Every structure is written in C-alpha cells, then in structure tokens.
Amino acid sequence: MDIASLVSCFGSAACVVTQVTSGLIIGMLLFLVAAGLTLIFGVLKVINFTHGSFYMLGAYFALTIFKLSDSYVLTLFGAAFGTALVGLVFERLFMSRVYGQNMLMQLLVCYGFILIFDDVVKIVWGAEFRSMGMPALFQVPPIFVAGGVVPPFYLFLVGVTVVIGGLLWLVIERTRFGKIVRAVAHNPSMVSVLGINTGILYGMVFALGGLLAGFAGALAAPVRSLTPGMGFSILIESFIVTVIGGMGSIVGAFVGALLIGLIRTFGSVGFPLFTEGLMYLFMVLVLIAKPTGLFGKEIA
C-alpha cells in the first residue's frame, strides 16, 4: 500500500492526466468486449466464455491483415468482420445446439473452444509473443496536456470506441432491428409466432458480439503484446464490467468499463499489490448495494 504516492498523484495534474488516459484506454477496450458479452447474454441468455478468444482472434487477424495491406483502416474492419464470421459459424454449428440446456453444458462447449482457439493460434501464428507495431499514421510526437503525455493513438482509440458505442446504442434503441432484438430478449416465443426467424437473429447477435470483440482486439494490437491465451484476462475483467454495469445493459457496460479502467490505473499507484483485488472489491460493494448492477433491471 502506497497512499502517499496516490495522494501525490492527485496533487499533480500531469500524473492525473497520464493515469486518466491509461484508464480510458483500458476502459474503452473493456467496453467493446463487455458490450458484446452483455448483448449476447441479454438476447440469448448464454454466458459466452469464448468471448475473450474472439478478442484474441481479432488481434491476430489484425496482425496478419496489417502486414499484408499496411492499412490500419482495412486492418480494423477486416479483423472485426473476420471475427464476426467466426462468431457466426461458432453459434450456428455449436452454441445453437445447447440453447436451453443446463448451463454446465454451455460452459463445457465454450471452455472447449477456448482451448481449441488457443491451439489454432499457436499453429497458425506460433506460441511466441508477437507485436504488430504502431501504424505509421500515429508515429508522431505525443500531445502534452497539463504536463501529462497523451499519445495520439490513444485519442484515436477513445474516439473510435465512443463512436462505436453511440452507434450500438442507436441500433439497439432506435432501429427496427433493435426493437426486434429487445423483443426476443423478453419473449422469443412471441417473436417467433409473429414470423421472425429467431435462429437467424440469434446468429446475427452472436456475430455482432464477435465483431465488437474483434474490433477491440484490432484496436489493442498496436499497443499490446499478442500471445495465445491473451483473451482470458480481458474475459475475466469483462465479466466484472458486465456484473457491475448490469447484465444486458450496454450503458452499464460503458460505465462499468470506465470505472474499472480508472480503478486499475489509480489503484496501481496507491495499491500496486492489490490492483486486481480492488476490482473485485468494487464489484462486491456494487452488488451489495444493487444486486442487479448499476443499470441492471429486476427479472420479472
């Protein structure tokens, strides 16, 4: 415990800017992964334990596409849609067969594919650490705000994530597709009776969740080391985010991700040996105060 360092950090504008920036980066990546996770749970009532693997695949897809094209824009969309396709195939061929079954069965299927995806990555890309490197567009001097260092890529990452979050909210809350998705989440039988193919809709939702995770992986690739199994840690943190924000809530995922990001960065200053514990402690306190999460709703 180093309370003096934490107090000193809050007394320095440069330290606050640096830590807030780092917290935003962590939070934005967590939001994209957690948003897909909570969307899949909200509609399919499935806790997708393979979601961290989609993040990993998105990062490795980005590595390959960037080396072939040298275009980061193409890399982002290629990795995202590639991961969405993997998610769609996974849902149609495997997860669709265990809907409505015991949660243990769903867990075993997901856990099995975590191991499969990790081994596939080792076979295709190798078991060693890989690095994509920073795209040339962002290899420019950092921006200084109140003495704190803010890399331009961080601003890009935050901006893109906020736009994606806004678009996702608009799609879910303001479009016909979003209304159907929300209706299926509440009463799939009634939606099916109205002539809507819920199987196709489930596949689309799973693909959308995979797309968000893949996008997060592609955004993380320039600033993170790539290694098989890298999806596990972000999966755990994404679950914490969804529990804090409320299962099924996109807004909750955004707020929860920001809170966890800031807790991690400032916690590493004041509680370097208890940073992980702080996240779990905060989750416990939220659940004690509001068992459904900050933006979760009681299930009737």
Contents of the next structure:
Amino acid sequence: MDIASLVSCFGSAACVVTQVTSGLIIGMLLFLVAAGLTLIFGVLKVINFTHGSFYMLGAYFALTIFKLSDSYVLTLFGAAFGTALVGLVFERLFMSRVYGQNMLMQLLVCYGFILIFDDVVKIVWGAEFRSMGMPALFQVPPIFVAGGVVPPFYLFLVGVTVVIGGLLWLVIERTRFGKIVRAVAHNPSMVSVLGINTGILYGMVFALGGLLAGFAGALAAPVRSLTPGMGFSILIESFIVTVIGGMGSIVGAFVGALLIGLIRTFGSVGFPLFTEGLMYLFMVLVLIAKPTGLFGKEIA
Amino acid sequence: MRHSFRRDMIIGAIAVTALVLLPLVWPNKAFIDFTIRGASFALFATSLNLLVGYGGMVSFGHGMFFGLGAYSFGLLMQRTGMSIPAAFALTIVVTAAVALAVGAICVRLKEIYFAFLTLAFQMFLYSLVILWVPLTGGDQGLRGGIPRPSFLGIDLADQRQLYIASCVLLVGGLILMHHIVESPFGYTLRMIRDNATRAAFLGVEVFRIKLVAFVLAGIFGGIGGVIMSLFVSGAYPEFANWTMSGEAVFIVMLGGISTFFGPVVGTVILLLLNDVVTRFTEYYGLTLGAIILLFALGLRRGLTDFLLDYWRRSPWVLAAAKRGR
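Show the form predicted in complex with the partner chain, please, because up to now only the form predicted on its own has appeared in this conversation.
Up next: the whole complex, starting with the chain shown before.
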C-alpha cells in the first residue's frame, strides 16, 4: 500500500492526466466487450463465456489484416466483421442448441469453445507474445496536456468508442431493429407469434456482440501485446463491469467500465498489490448495496 | 439413516482393504500414481456435485477451494513446521472460513449470476496467488518441496503410504458426503433445488441451507487440493486457475449428476482421457474441447445418467415393474 504516492499523484496535474487517460483506455476497451456481453444477456438470458475469446480473435484478425493491407481502417472493419461472423456461426450452430436447457450444458459448450479458440490461436499465430505495432498514421509526437503525456492514438480510441457507444444506444433505443430486440428481451414467444424470426434475431444479437468485441480487439492490438488466453482476463473484468452497471444495461456498462478503468489506474498507484482486489471489493459493495447493479432493472 | 451409514462403513472398509491389497498382488507404479491423482480429483468433483447435482447451484469457481486447500496446506507445512494432521485440520478451517465468506455473498444469487460470481472470486484468488510473490512464489508456485514429516509411524513421503492415505481419505470423504446427501439436510437441499419458493413457504431457511452446502462442498474440495499438494509436493497457480473449475464441471457432467458415484466415474474417464490425449497430441485444448462438445451437444447428459435411463427403460425392468404391481 502506498497512500503517499496516491496523494502526491492527485497533487500533480501531469500525473492525474496520465492516469486518467490510461484509465479511459482500459475503460473504453472494457465497455466495448461488456456492451456485447450485457446485450447478449439482456436478450437471450445466457452469459456468453466465450465473449473474451471473441475479443482475442478480433485482436489476432487485426494483426493479420494489418500485416497484409497496412491499412488500419480496413483492419478495424475486417476484424470487427470477421468476429461478428464467428459470433453468428457460433450461436446458430452450437449455442442455439442449449437454450432453455440445464445451465451446465451452456457452460460446457462455452468452456469447450474457449479451449478450442485458444488452441486455434496457438496453431495459427503461435503461443508466444505478438504485437501489431502502431499504425503509421498515429506515429506522431504525443500531445501534452497540463504536463501529462497523451498519445494521439489514445484520443482516437476514446473518440471512436464514444461514437460507437452513441450509435449502439441509438440503434437499440430509436430504430425498429432495436425495438424488436427490446421486445424479444421482454417476451420472445410473443414476438415470434407476431411473425418475427427470433432465431435469426438471436444470431444477429450474437453477431453484434462479436462485432463490438472484435472491434475492441482491433483497437487494443496496437497498444496491447497479444497472447492466447488474453480473452479470459478481459472476460472476467467485463463481467465485473456488467455486474456493477447492471446486467442488460448498456449505459450501465459504460459507467461501470469507466469506473473500473479509473479504479485500475489509480489503484495501481496507491495499492500496487491490491489493484485487482479493489475491483472485486467495489463489485461486492455494489452487489450488497444494490444487487441489480447501478443501472439494472429487473434481473438479479 | 443409521443403518445406511453402517452399511456405507462396511462397504467402505471393504473398498479400502481391496485398494490397499491390490498393489501387493499387482505392483504397478503408474496405477498407484493414477489412484492418488484420482482420489484428489474424485473428492473435488464429488464435492462440486453436492452443489450442482443436489443443490442446483452450478458453481464455476469451485477450483478456488482446490487451490486454496493445496496452497494453505503447502504453506503451513513449509512455513510453520507443524505436523501433517495439524496442518490438515487448519487447512479445513481456512477453506471453511473462505467458503463461508464467498458463499454468504454468492448463494443468494440466481444461477447464472452465481456461476459467474463464483468464477470472479476464484480469479481474485488466482490473481492473489500470482501477485503475492513473497508468500506464494507467484507463477512459479510453491517450490522447494513440501516437508512431509512422519506422524504416528506414517510416512507420506513414501509413495505407497501416500497411496493408502489417499484411498482412506477418498473412501472416508465419499462416505461422509453420501451421509450428507442421504440425511434430512440432503433432502432439504434437493427440495430447494426443485422449488426454492415452496421450500421457503414450508419454513426452510433457504439461504442457510445453501450456505452450509457451499461450505461443506468447499471443505471437501479443499481436501482434494491437499491430496494433490502432497502428491506433487508443491502447489502451482494452475490449481487455482479457472480451468480447474472447468474440468470439475466437465467431470461432473461427464459422469452424470443424477447418481452419487457419477463424478467418480467421470474422474476416471477424464484422467484416462488426459493420459491418452497428451500422449498423442500437443493440442490438448482442441481435443478436449471437441470431446466436451460431443458430450454436451451429442449425448446431452452424463454417462451414468445415460446408463440409468437405459436401465429404467429396458424391457426387463419394465416387465418387473408390471409384475410388482
């Protein structure tokens, strides 16, 4: 524990800026993964334990596409849509067979796929750490804000994620598709009686979750080292985010992700050994105070 | 109840005697090692089945107790130099205390939340093991071996004696757990699994029963970890990692959740499978994952569930039932 350095960090604008920006980076990536997780849970009432693997696949797709095309825009879209396709196939062919069954089976199907995805990554990309490198577009000198260093890529990452979060909110709250999704979450059999193919809708929700996770992976690829198994740690963290924000709530996922990001960065200054512990402690406090999460409604 | 307990004791005594005598007739080192590992996993998996099969609580973080048992036993032996029985007893106290704290937070939650939250707590323990290097040795694990001083003339550093001790712990643990599930407490637990609301109306304190079951399962899972740490003379982070919980869930499903011995059968199958798979391929995850999918999507239930169904539907049994009526 190192309270003194935490206090001195709050005393200097440079330190606060640096910690807040890296907290935002963690928070934004977490938000993209957690938004998909919470969306899938809200609609299908299953927790997609393979969601972290989608993030990992997105990052590795980005690695390959960037190497081949050298275009980061193409990389972002390719990784996102590639992972969306994986999500769609995974849901239609495997996950859809275990809905409404014992939860044990859902857990096992996901467990099997986490093992398979990790091994596939090992076979295709190797078991050692890989890194994509910063796209040339962002290889410019960092910006200084109040003495704190802010790499331009960080600004891009935060900006893009906020735009995507806004779009996602618009799609769910303001479009016909979003209305159907919300209706299915509420009462799937009624929606299918009204002539809407819920099976395809489930697949699309999984694809949307995969899209977000894959996009997060592609955004993370320049600033994180890639390794098989990188998906599992972000899975746990984004689950904590959704518990804090409330299962099924996208706004909750955003707030929860920002909170966890800031807790992680400031925690690593003040409590280097207990950073992870702080996250869990915060989650437990929220669960005790409000079991449905900060923005959750019905389910707990 | 007492009668069934006595019968269990007699069967258990026979089983232990048979297991102890077997290596005298068939001295095989691989078999001895296999049985020690099997005892560890079978206790661990059966304890998870207390929750999954009898309590309807699918925990995905049960590996935390396996890791906790292994680490606290190993640390007590390395740091304090106490005797093995004392460290064993203290480890049980530690696992029970942790299970009580985690369970108090988790058992109120609905099933999917319960599964993920137990997993989150396990990953917390795992991160402690990795980060607290001065105590746990970080990702290297507890190295330098665990001292295994003799007590009451028993020397667990000797593989043969460890084998006997593991068999005794396995059979004893199974008898205790069988007694638990056949007791009024066990039937209350089944009632909560089937209809928690009705159980509450009948005056059952659902939270307390579930919590007690969680603590009991934690204790037996911890004993599995103790056997493993004695066997490898150390403790490694993998013991506390989530894959441990995944394997336990798979064992329980593989063997079947509707019979008491399902997880024991599942343990034997998985360990044999492990040995075969690692001999033929380095892509363990890919192969195991495919086998898991085959079971979860193909057979859709455990092996003993399948056999039990088959037995109940066989013409012979149906005819016997008709005659009985």
